[in-house]
Amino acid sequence: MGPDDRLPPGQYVPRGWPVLHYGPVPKFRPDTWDLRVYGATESGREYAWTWPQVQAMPRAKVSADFHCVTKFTVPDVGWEGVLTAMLVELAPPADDATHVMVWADYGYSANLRMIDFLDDRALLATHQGGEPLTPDHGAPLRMVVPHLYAWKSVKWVRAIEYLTVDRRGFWEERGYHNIADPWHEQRYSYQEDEPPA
């Protein structure tokens, strides 16, 4: 397979690694930044971590390519943190729980369905390419879905809120696709009555 072969539709390998996002970057205080879990839990209860106890939790690696909706991708790139699968352990969901919504700093969300929250290359990276995040990529914890859109890959994660109905993020919100598959394009609210190619 060459390397245009593993190109979704409409996208292209960028010289250097493009920093979008929207908003300012948050300051990151680790003495008083916690990582929680709520909404639909399967205890009622809500989760906390420090930063700290994020650091300790167990960790894995996944190489995967970066697809933007600006339509750029950026192939293999090496992430670290601790997969979704590892946090729902540690705060099951209720089983009607069907959607989590990504809370960042500064308000700023993106909806998943369950199933690509536990996507098994899904995680919570704390290091790419070897070495921690840097702030314009996210640090210190940035939601990583390898297999759609990177608007959905949200940057400075603080929370995880479960959800027993789906409810849009801040980008849907303003007119993006509420699944954001790349390999079927879907960029945009509009395509979504669209039946996937």
Ligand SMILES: Nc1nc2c(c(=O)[nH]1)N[C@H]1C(S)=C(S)[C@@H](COP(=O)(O)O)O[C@H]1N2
Second form
Amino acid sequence: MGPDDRLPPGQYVPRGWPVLHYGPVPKFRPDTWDLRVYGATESGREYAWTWPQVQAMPRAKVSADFHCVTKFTVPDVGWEGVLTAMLVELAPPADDATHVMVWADYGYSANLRMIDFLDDRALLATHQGGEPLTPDHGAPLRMVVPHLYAWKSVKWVRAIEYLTVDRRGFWEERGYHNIADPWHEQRYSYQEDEPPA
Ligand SMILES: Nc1nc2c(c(=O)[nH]1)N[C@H]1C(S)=C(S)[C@@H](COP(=O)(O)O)O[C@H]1N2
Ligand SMILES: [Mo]
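Alongside the form predicted alone that was just displayed, please also present the structure of the form predicted in complex with this ligand.
Entire complex below, previous chain first.
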């Protein structure tokens, strides 16, 4: 299989690993940092973990290509962290939770269908390439959803909100596709009205 066979349409492999985000890089303050899960939880309560508590959660490794809608694909990125499947065991969603909003510092957000959030390769990563994440790449904790365009892979994650009704996140409100499947080139919101290819 040549490299092109596994690249989604319109993507290319850049040199190195670009850093891309909107706005400033937040400063990590371990003493006040927490990860919250709220919204439509099964118990109705809200969950919060400190940084040491997140570090103590069961861990897994995932290797996957990383597809940005600006058309670069970084092949074989090695992530390590907490699978979303583990997170929902610790904080079960209500039966009618259909979507999640992933929230970062400074209010960046991305919405995901629950089925995409729970993809078996989706994780909250603390490490990349065997090293702790750098601030630029989302330290201390970032979402990684390898099967969707990378704007869904929220850096500097602070909260997961379970939703019973879908809401659009930061880029989804600004003209980008609600689902963001790179294999179907779901780049822009106007494509949501087109019949599936
Ligand atoms: N908090 C936050 N996360 C973000 C973004 C952002 O602007 N803010 N940009 C997204 C986009 S568009 C991309 S392509 C990836 C880039 O991740 P990288 O800088 O680690 O390559 O982060 C995503 N996560
Ligand atoms: Mo991106």
